[in-house]
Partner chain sequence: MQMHFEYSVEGGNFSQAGLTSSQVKKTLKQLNVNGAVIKRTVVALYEAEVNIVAHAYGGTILVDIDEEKIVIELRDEGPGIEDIGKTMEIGYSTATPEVREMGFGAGMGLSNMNNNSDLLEITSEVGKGTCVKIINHFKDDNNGNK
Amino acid sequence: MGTSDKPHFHHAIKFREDICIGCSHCMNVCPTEAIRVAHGKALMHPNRCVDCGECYRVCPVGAIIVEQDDFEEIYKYKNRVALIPAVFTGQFPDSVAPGQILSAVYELGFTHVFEVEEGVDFLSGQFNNYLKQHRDVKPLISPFCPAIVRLIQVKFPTLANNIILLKAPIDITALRARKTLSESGLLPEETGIFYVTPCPAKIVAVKNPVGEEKSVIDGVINMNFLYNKVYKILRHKKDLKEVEGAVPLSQGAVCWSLTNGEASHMKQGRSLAIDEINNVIEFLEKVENEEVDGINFLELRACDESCAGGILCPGNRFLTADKLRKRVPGNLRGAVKKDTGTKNEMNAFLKDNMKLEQVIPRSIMKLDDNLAEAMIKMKRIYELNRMLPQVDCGICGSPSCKSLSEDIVKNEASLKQCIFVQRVMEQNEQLDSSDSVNIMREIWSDKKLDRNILKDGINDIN
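In the form predicted together with the partner chain, the chain whose sequence appeared above, alone:
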């Protein structure tokens, strides 16, 4: 990891082979067709996965996990900073005050707590300036959702230049936290910044950022993990005192990570907000064809209800979004004295550090770097695809007939994996029935064939 020429990409989504039952639910929902089934297990194609987490939502046995740093990591640092996104405060019952939640986070061992959206009001101004300066590019696309940035890199390479090259609120707040602490005399090397994440894509954005060399964040804690720890404290200490956050959050800042959170702040021309990754794909197809005209700013989020729908959020996404919209502005208001001198200095510092480098596309669409080779492969794919039934049953271990054709051309699968092809070959005596069973074993494992069919009394079935 970390070199400029990465053949593979870091993923926070991991498949646990020991738990996976090879049901192929994940394969069928993956928006980038990154999953195949072989030997009875789901396999991820690392260059195609964008860490959106759709697979995690449908796994019936919990075989898909989201990696996180060991919580004990925080004790490697003397100054332990937690960056809490506003959606975290939306996970708890109404009876719990946001200040109590923060209080519980301190009790867990953090020395400083910042809300991620503290950087939003500053950022929103910068976004508007950026839109003003880049009127020639339409539409400009928000870099907020890391799964969307990666989706554009792999599936919509021609739109990579439309991504706004400014950092997300989390990075701005982390920069601000680091500077504030070091100015108060705390040693930077003794300060560890930990982000509480609602989704795997944000983890990847920290571990393997796009458009910057290294993230300012030191570690990541999954929201569901922290939720359990905080909930435990809240249950045991009903009278927990409220602490105040460092910076008062405006209503706009609290709702930034919800759908329309960014778009509603953009004052340059027309803005549009779209959530849920399949909706986003549908719309980006249109944008790429230049069928969409006159939109200046696009807010795109991979999850339904945006970050409230992140796969690591334990609460219901609609209730969370509603709670945040009703959260009283400045609920975490701290008694910080506003010193405009230091504020200006801080803003200048942030401005100098908030730019991202160019987002480089890494297309998964291309069949070959060489055009002639790509044409030969495409022809072959068309021929193969014509032989297939277009049922997209997934029995071959690929998500669709089209993707099986592509896998065959890449030498990653064989036509015989198609159950329809097998039947016809058997009829023409080109394939033994024991051969076809063996092919099925290769894809779905012995277990699936033997346990379900032989042992459960195939003789009783007519």
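Rather than the form predicted together with the partner chain that you just supplied, could I have the structure of the form predicted alone?
We keep it simple here and write out only the one chain, dropping partners and molecules.
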């Protein structure tokens, strides 16, 4: 990381150097080219990472982990609230009723449970009002997926003003829960709200929110972790009763976190839903280049099948999505009943507290604060990239020839790291072969270039 790259973001994705084998799988799949290899280990550029979790999916040795809150943190509070997204109930077998899942969550020590999508019907109305009021901005982009918000900040900064400045359902429901419990006589300082997350990006959205100083949520629980604890209870308590007291959800609310969940609610103009981060990048490039016209609203999700495909979801994403689409509206039970007499007062409270501050662009391509110097560096990157072989082999420790060019200009790499450049320099007697080996050792470590290990392996094969 260069000296000018002061970290902007908190990250839930962490690299275990003691486990990493420097295989470069993570580097090759990172959509923002946030990973390099040096000294045989994967290294993250923190200002490029958007916590999408693609690296986590492909690591063969478990060297990439998701940092989360300790479950014991819930016991610091007298009133322990779980915010359960609909995709959590979709992880379980069809034989398990949603109300039983909720009962098991209570068994773990939570005193109150709210389903995240409880605030969706209110939110969809606010989204449509926002679209009406901002017709001059096209396309408006949903703030639902925090990995996408960060992606726009770092890779498409010119589109930051297109992000809708309204809070996501988890924040709306957390506000609703805190106000409801406070009005029932529970002390706010004794109430802790914990969100069950399907992905690392939403951990970051709580720890380091974009558009607000501090999240109303107190902690985050890994969905895979909670699933295992709940499923253990369900296995040992076959007669677990469903919780009474309905907090009904509409079918649209249940499916909000799935692909097309938001877009299907938008009544103003043309809407489009795109999932999987590389698909999103491809489409945003078209938007940025003004190749797309006539779209009023974009629902963009980093994961394939949206939240059902989050890396912390234990179930199959397609089965989860299918299950939620077939779920009977209103069949999940909760402990807090809605008071219809105060509905208008609650909606007014949410309207007053649901707005976000402007999303600030944080371009990964900022080369210098001085515009003239930045232009000179940009030209140098172009020249270096043209000279390189364009095979994107990754042997230099950077994911592509273009990224190596950028690293060189930022004084974070050397042109000699390119193995093709090394061969040319050796032929021209500008570089000794032993120097080439030493350069490769700096990138890939002594172990990978151990002559004895390689020699013995070759002999065994022969």
